[in-house]
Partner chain sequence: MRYAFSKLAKNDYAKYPFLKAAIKYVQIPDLRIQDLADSNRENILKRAQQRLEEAIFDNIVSRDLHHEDIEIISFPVAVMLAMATKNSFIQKRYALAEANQTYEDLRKESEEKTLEVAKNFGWELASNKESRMPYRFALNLVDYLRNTTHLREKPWKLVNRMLSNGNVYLGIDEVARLLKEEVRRHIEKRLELKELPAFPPKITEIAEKIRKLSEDTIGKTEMEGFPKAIVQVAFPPCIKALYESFSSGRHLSHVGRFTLTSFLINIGMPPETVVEFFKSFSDYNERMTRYQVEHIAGEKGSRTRYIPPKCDTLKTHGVCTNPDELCQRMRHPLSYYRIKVKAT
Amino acid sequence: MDSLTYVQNTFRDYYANNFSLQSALQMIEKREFGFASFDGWMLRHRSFKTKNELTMFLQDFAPHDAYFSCAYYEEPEAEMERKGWLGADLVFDIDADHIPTQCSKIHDEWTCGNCAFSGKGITPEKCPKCGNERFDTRTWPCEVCLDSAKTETVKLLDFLMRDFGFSDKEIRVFFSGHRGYHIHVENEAARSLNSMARKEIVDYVTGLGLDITYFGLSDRKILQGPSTKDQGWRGRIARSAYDFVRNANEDDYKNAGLQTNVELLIRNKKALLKSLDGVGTWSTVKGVAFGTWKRLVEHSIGSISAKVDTAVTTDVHRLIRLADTLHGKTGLKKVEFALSAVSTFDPFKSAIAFKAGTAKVIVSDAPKFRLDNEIFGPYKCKKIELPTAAALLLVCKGRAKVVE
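Using the sequence just given, produce the structure of the chain by itself, in the form predicted alone.
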């Protein structure tokens, strides 16, 4: 049995015997569905009247990946220009691919599709050698990457509830099944927003285009900075700067781009904290000039903004992965969990679809990883029998091949 056949048969067994569409799906009859096959083609413009009808289709088709539209349509099965757009949920995608982590330089690789120039870490927008924008990538869903994505998710949820006023009953959180999280906002007012309005929301949560003069910062002797008690970005920046100054050591200041006046900043910590926590003047410490405050604000914006995939949120016709289905790159499930469980949610336990069985594989190379409470690897050119979930993950990621 070749590896592709193994994955296909394993997926088919899941949909036939273990699949259950547990997550709610509002107005299912108004959604478009799409399915990627194991033969490499995409089936689009499908619709279903009930969850039961959709379930039966999945059991029969057993897709490599399954998607549904964030949008609602009058005619979901029609071509795009004739569908009759009725609105769309506000959806965010937070993926480790867009978050700088030290571990990505170890397990993530990219190769230019034109000149074959390669590197490690986050894939660049253009090849440094030839300028090409197409890359072959090789990533890994490690715990550090997913913890980083979870941190961004927590920041985004705080923006959505505190600044935009969405309730926890309108927000749904999912592990994507690969390297990140999806946040769905199901709110009637948000549903009608066009792409430009959604772009404004993205710009807000990412801190794009923030003008420091809005916060009372300009190149003058007296700086009227924001207070920790302010609402919106003003308060966020003041609170972030306050926490940074309270806890920062010399290296933290230098890493934040504050190369000068470090000793002065540390020595006058109490005065700086008082300025940030109060109302009005920040320039209370002699020698701490505009440039220092400016860099501190810029550092705060970078640390508290939420890193989201802009294209996903602004696309009002977007297809996104269907909950409870398998991710073709890992064999893990996309699963929903409660907002109250964000801090404790463990994707390497809750997203495992296969609890029984084993498979023999030859692993080319794989880092150390965990599934449930079991540790695997690292492996290098090793033939080994593994539990189905571990073997499937390695095969789906192109790190192993099935052997008889």
Given for the second form:
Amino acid sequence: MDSLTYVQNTFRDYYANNFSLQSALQMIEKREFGFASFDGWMLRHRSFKTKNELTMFLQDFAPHDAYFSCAYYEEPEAEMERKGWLGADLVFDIDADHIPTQCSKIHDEWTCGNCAFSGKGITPEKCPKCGNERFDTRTWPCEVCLDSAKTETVKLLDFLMRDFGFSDKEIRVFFSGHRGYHIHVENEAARSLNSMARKEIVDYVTGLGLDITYFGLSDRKILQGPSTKDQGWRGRIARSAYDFVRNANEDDYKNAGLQTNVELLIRNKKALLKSLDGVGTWSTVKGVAFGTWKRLVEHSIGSISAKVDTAVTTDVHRLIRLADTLHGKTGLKKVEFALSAVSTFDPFKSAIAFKAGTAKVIVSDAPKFRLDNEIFGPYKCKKIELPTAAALLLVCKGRAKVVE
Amino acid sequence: MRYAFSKLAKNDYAKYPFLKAAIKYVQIPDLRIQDLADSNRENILKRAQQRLEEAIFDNIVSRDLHHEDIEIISFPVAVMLAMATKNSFIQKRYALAEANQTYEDLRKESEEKTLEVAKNFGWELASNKESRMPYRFALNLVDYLRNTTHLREKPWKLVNRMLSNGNVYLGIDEVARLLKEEVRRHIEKRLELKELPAFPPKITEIAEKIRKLSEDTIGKTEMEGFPKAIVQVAFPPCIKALYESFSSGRHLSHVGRFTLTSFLINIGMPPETVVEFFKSFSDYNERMTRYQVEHIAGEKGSRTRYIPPKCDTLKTHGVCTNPDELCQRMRHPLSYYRIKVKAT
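For comparison with the form predicted alone, please write out the form predicted together with the partner chain.
Full assembly next; the chain just shown is listed first.
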């Protein structure tokens, strides 16, 4: 049996025997659905009246990937221009692809589509050798990556609730089934926002275009810098800088670009913290000039902003993976979890779709990984019998082939 | 006593004649177009004409609060006159000029009345009750975004505002400025009426006069828009980079390709030429490219001609490269081009 057939059969088994749509789907009849088949074609512009109807379709079709629109349409089945856009949920995608981590240097590879030049880590924008902008990439959903994505998610959630005022009932969080998290905001007023307005929201959470002159720091004259007790970005900047100053050692300051007066900063730690806490103006700390404050603030902005994929949020017609369906690149489920469970949520446990059976595979190479409580690998050119979920993950990621 | 509870008086409606309830304050609410030609209605028509003339000359429409009735009713008549000119430049200028006056009035307005005007447009605007924040107003985030996304100045960017619990905090001047935008859009929308009524000769005559006046004062070229020939040296840096990148056979991102295509179409390159142009693409597919180009040109699909994203959006998507001095003053690649063409 070839590997693709194996994956297809396994997916079929899941949809026929273990599948149910647990996650709520608001106004299902107004959404567009799309499905990628195992033959490589895409079925779009489908709609379903009820969850039941959709479930039956999935049981029968067993797609490679299943998507639904963040948008609501008058006629979801019509061609794009005639659909009649009624609004769209506010959606955020946080993907390890966009977050630099230590681990990605080991398990991610890219190869230039033009000259075959290759490297490890985050894919560059242009090939360093020939300047081409197309690459073949090989990634891995590892724990460190997903933890970093989760950290970004937590930051985003704080923005959404405290600054944007969305309630915990309007915000839904999902593990994407691959390398990140999806955050959906279902708020009636926000539904009508156009792409430009959503861009402003993205820029807000990523800190793009933030100008410190509007935060009390202008033209080398320090007036009233933000305080930890302030709201909005002001408070965020101050709290982030406060945490940094409180814990930073010499190296941390150097890495933040503050190498010239490290000693002074460490010596004045108390006074700095006092300034950030809103006691007195910032300028009163002796020897700490505007340039230093500026650098400190910029560093704080970088660490407190949430790294989201800008293209997803600004696209008001976007198709997003449907919760409880399988991700074609991993065989893991996209799963929803409670907002309150963010810190304890374990994607490598909750997203496992297959709990029984095994498969024999030949693994070309794979890093060490964990599923639930079991550790696998690392593997290199190894023939091995693995539990279905582990075998499926390796095959889907192109790291293994099925034997027999 | 239907209006006993309103916080606005007739005098306020003369100041803000675009408010929904304004017309109810006038003694002749069901005035018909035909009646306007009557000699005893002459002063209404006269004031309406004046409103447009003021817009053309001064970019601002004054208020005559001593004649409330005429002031209120001449507003919808002026809107109709602007429609009768069938000239989008005059219409836009009129909407802006009324909005400019509103801005001046609102800056000096009481908090209570400002809230009423905002309410008329469905805004969730409230007096700020958070004593720790030095702002007079709190505006709902969605209302804020709807009215600021097209404003380019940095202080309007959401990220530079005080945003807390779904409210953006604003001063009176800022609220006045945003309401001005709302008023401008509101009037522009009223002017958009697809099917024009048959205007009596007198109206057509005045409309023609206004058109002529506008051409004389503002100039024909300014009213028409883009130059016809394509001037490559006037391309902004981002377009230049896309153009060069593409002509050396490199792959363009989706946004990049859209930006380049829509830019070329909007500066007057025929869709057919654009398709030819894209033929040197490595992943060129004639049918697909033709479809996309014609789509952007508004010849297929939704029939809207797309314009390139504005500078801010290009920045977000990493298309903006090497901005030069002129870029600092621009918010849109097309404006850059328009200005540069004039200079060369």
